[in-house]
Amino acid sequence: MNIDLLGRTALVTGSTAGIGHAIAKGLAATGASVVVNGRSQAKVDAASGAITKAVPGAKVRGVAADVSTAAGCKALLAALPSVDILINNAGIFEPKGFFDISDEDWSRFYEVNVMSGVRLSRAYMPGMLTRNWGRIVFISSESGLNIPKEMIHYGMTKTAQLAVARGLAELTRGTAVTVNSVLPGPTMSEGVETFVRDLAKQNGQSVEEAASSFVKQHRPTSLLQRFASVQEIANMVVYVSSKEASATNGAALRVEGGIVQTIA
């Protein structure tokens, strides 16, 4: 299968690194003009220049702004009025026991989770459905199916973003216009890898005995037996973006490795 996105601008948040930085270089094969965005312009900055450097002809473009706020989101849209491709892939994630987890950090997951997405999406929607063609792909995770104990309000974002996506795929009946979520399940992105590396370090262990125990004993059901690569997440989003995908929409999309057990 041949993906061509030439023409289309697609935004992707949180992409400096990851899972995001992964499904921008993506689009930028497909010949996609790709935004790249985050916090920082120094990190934003490098991370299109490694896609430039990565993609011979790529069209890329750095966005910095905090889009976990309102304000954050509001430059954004100062910047890029208009996308064909929005990508809501900006969260955090933080091993916490429910006890301990105040309402602050509620509020904080919210926001950079959910809300970015739903601010964004609430802006560049209406474009998408004017020109009769768009794509929105919430990176969900298979924490929004099956909650971990070991930090309850991720999990809690997740399920959420599943929510609005399929919502928002209601709005778009009739229209060339598609919204779904995507869920990776334990992937070795830097951020994974660092707690990883804390965990090896904690239990005496290597990295890779560290990664493979989590599997184990987090994700005993995983038929993949092992973390994804960030390559791997964003070969489906990449697809799910494309014209290619026109039937698909309103679906929760798994790249969790055999996680979930259910049919459905």
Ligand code: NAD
Given for the second form:
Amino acid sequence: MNIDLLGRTALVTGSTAGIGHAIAKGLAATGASVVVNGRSQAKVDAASGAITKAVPGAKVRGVAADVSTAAGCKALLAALPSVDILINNAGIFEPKGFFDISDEDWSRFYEVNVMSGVRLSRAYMPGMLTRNWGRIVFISSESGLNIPKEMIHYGMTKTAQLAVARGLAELTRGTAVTVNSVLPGPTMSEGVETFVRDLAKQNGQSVEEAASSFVKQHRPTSLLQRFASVQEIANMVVYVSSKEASATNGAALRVEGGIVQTIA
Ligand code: NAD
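Please supply the corresponding structure for the form predicted in complex with the ligand (the preceding block corresponds to the form predicted on its own).
Up next: the whole complex, starting with the chain shown before.
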């Protein structure tokens, strides 16, 4: 299959690092015009430069904006009024026991992980419906199905994304617009690498040992038995963003190495 997205504009939120960066690079390789987003201009410029270097002929620009706030989304929309592909990737996680999660934590997780995608979908989806083509992808998590006891607030936001994506898909009936979710499992992104490094230090282990024991201890049902790479997640996202994925709509696509044991 040759995925060709020449002429389409794609916005990947939170794409200066991690899964988002791999998705932006993957979409750039299909010929799409990619817009990289992060909060700092310096990081956006560095990430855009890295993609231009890695993908010959890549069409990349960057917009620095904090998508967790209404003002940040407004600024992003002013710089980029229309997109064909919206990847709602920006997200945060933090292990914290339920009894220590404050009201502010709950609100912050909801704003960053859910409201960013809600605001941007509300702004960009009408144009997709008018033009009769578009792709919206929410980067949820297997934690939206298997709520982790060590970060229930995070799990809540990832389930909420599944609900929003499925609801939005209902608005696309009879059009060539699709809205789907992708559910990664533990993935070795920059954010997770920092978390694993801290874990290794705490437990006197090497980073490799800490990564391997994290999956075995905290995700024992994993069939993959290791962290996924950011590239493995990006592959699914690029596919579901393609013209070829036209019959996949309203789906929750799992790229979690078999952690979730239910069939549906
Ligand atoms: P990461 O921390 O490595 O990268 C996140 C990116 O988002 C960074 O570029 C950061 O600057 C940006 N970002 C954060 N808040 C932002 C904001 N308010 N506005 C704009 N940009 C912002 O994260 P990651 O691990 O690559 O995670 C990406 C997505 O994948 C998240 O939604 C996360 O929940 C989901 N996910 C990750 C894993 C995993 O194990 N890594 C597993 C399942 C789901």
